[in-house]
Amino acid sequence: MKKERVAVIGSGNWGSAITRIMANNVIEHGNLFERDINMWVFEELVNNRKLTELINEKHENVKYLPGYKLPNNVRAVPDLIETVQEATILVFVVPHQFVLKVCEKLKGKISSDVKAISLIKGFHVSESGLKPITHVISEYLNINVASLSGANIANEIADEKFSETTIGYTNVKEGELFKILFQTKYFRVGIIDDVVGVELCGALKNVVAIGAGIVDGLKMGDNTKAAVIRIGLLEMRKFMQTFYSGIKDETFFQSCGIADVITSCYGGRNRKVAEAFVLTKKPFEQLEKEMLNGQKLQGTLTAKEVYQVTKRKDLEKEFPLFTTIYRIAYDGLAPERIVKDIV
């Protein structure tokens, strides 16, 4: 039987973390996985030192996730074409807004069997609306996309405290190989029968979790923060179940539903910089670049990407949390309409 040779596709905080889990996993199955790993990194200078030459000395990444030793197993590439020459899984963990140049470039560089499993939280907008970035994976590259998503803060996987994660997916034995491939002990994989469900919980969370940083900078309390986060759940659902078909009840009760949502409410970046919006009246573009070392805020695009659609549909009276978090991240809106428009 021919083995499986994984390809990472971003090198960032998350990308790292997931990557030394699957290294590792690869030399323990070895009957199902090639033992390398090449891992793409968008290159860059770290104290006048390319990124990658210093992944590759050091096996650790200094700059997005520094005291975390990469396995000796893992390669950063700064080529992406090279990263998956030969690779018959693309594990894809890159910002959602730099994923069409990625595949427009790996479009006719892979061939048809290969698969991939997505860690993007995001959507790509058109003006049909907004698709699943796993969608636009697949679309592009003609190959079958599974997702995974789940309450994971990407030091504290690290630091391999156990945590949970789900994988949706359309094909089962796919669901299970990518279950080998992530899980360990400390990281609990469950699969579901759900691609986009567990994708888009991912995405939107980070809309709740704006909402739950800007509560947070108003010292409003826990129990302001509790009625946010339903409402934003059942936001969450709402929209999703608006939007898309096939999405099911349960996935809302996997890790990538109501625990990631609490997890990034409490514990993630979105949190943290809506946080320091209210505290130090500093516009989000600008402490994106003063607090998250090179990382992406994810929530606040999500938020406008979410805007322009229920605009569009004019359905924004349906969903004034979401509404409401867009108007205050670009529209001026005083922090403390967070809850005087939402009842």
Given for the second form:
2 protein chains.
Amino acid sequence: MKKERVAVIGSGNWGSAITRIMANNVIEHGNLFERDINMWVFEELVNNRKLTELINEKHENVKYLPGYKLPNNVRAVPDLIETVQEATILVFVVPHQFVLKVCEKLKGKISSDVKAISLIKGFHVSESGLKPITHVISEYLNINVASLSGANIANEIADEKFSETTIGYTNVKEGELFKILFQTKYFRVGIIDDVVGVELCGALKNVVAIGAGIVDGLKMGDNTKAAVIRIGLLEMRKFMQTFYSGIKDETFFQSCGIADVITSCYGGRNRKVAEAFVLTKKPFEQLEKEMLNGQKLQGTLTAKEVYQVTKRKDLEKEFPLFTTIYRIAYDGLAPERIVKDIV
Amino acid sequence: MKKERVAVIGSGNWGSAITRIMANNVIEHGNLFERDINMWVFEELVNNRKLTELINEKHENVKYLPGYKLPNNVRAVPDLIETVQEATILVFVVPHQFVLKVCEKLKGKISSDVKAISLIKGFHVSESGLKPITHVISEYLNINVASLSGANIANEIADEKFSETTIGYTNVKEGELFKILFQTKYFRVGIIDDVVGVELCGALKNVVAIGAGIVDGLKMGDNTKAAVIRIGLLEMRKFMQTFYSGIKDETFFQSCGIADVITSCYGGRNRKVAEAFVLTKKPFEQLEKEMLNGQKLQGTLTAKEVYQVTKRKDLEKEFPLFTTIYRIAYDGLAPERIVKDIV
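I've shown you the form predicted on its own. Could you give me the structure of the form predicted together with another copy of the chain?
Every chain and every other molecule in the complex is listed next, the one we just looked at coming first.
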């Protein structure tokens, strides 16, 4: 049997943390996998040195996951095409705004029997609505694409603290192979036949986290926060089941569902900035500059994208929490309406 | 049509808070309900005066819900039989250790067309296993019994902060009637055809909260906590679906399910005492004395009851989290095993 060769496309905080795991696993399961893993690194200078050179010299992503060694079977590669050469498994873990660019470069260069899995959060906004990233990759490259998402704060996983994740697979044999590639004693993988459900949970939970942050800012107490989280989870499910096919109820019981929603609503930047929005009355744009170094907040952006889709289909009243969160963030609606307009 | 007359059996913190709501609702829906509500109060002396007299004079449960007025259509009654006379709806909200005593007194005195709903948390431990409180009441009194449970901290509801609850009904018409009796603008009621599922969530969530507290004490981070909560919710579901019939997956998406689990795992005494158990290494019994004025912790007690049931059926390995929590609380197992023994 031919062994699988893994290539990782992306090398940020999450990409580096998950590559540490895979690099150990391909060695442990040497009967299934080739030893060496190429990791595509978007080249940049760090202290006047190329990041790829630093990674390959120090076996550490000194910029995005400092303090954690990468196994020495990981090789940082600045050229995308070189990265994927001979690979039979592609792991996509770039920020979602880079997906199209990456796919355009890879188009026509990937064999149709290559397996792929996407760890990317977010949607691709297209004319027809919100397209799952796995579909974008799949259409460009003409390959099956699985998804992985869960309550996975990268640094806690690098610290080898116990956590879980979920893989949505297109066929069960592939799902089991990916499970072997990703699972460790402290990083537990569940697999489920629902690629889109798994990945969209990772995008939509950020909207719910904005809602949780608003409730925190209003100091409305534990009952209210739990209610908003629950309603948010149900609107996530309804949104997915309205606009996509094959979404399973069971997906929401997995790590990608409730667990990730909980983590995002009690920790995480979306909750934090939304709380500050209520407390300081500053607009989100200003808070992004002050609190996130100008990075865009995912939750408010996704709330807007979701609102546009529901509005276009005249369904915004079917999603009262999502719609209210959008209006609070973008339309000047008073934060207090969050619990009034969902009744 | 004959109007319904409501009697409340119980007058603690939660009983008083929910009676405030019902007392307003029976007036608002005067076409369906008689105006006056009897509330059974276990007589005791407060500052040398009878509690029932104080409540009826001040329209406030000065001992268990001080600071919140009870509408004046609520009458505190020290005699149980007098309380339920003429009642067509019984609302049970006594601590679960008093259920049998109450039922024995009421036995033979309740017409079989009386409707009942139980807000009581916990099991009745019998020789055949763990019996839902609604079954106990139903068997004693030969009436249908619905259940109500949710993310409902009593004082937050008395403060009229937004929250949700769930009613498990035996028939939908009755479910809708109870919804009218309990729902307000700020207290939203969902109804579902799953009496036992709703009530047992309220009992089992305390075991999960012990697990969450242990993780907090170990400072294992957000991923781990979310994972333990998720696994806990799934063991709750599995336990119920193994030992009871008619439990619906959908129940766990309601307020009684995920929302109540979340509230209990981030606030609440079970979480707090379990955290202290890890940090101080004192036994639970001692912590109960120090932190709870000697009151018993519900979560550890339920963990033990659940363990005995699963052990008797040789199924304790099917519930690794519940079993590990039991062993940490009662068998001296190291708290760190909480994430090792569930893999």
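Between two forms, the rigid core is the largest collection of C-alphas that superpose within 1.5 Å. Numbering follows the first chain given and starts at 1. Just so we're clear, the structure is a prediction, and the values are computed from it rather than from any experiment.
- For residue 14, the Cα coordinates differ by under 2 angstroms between the two forms after the core has been superposed.
- Annotation: Cα of residue 222 displaced by at least 2 Å between the two forms, core superposition.
- Superposition on the rigid core between the two forms places the CA atom of residue 43 less than 2 Å from its counterpart.
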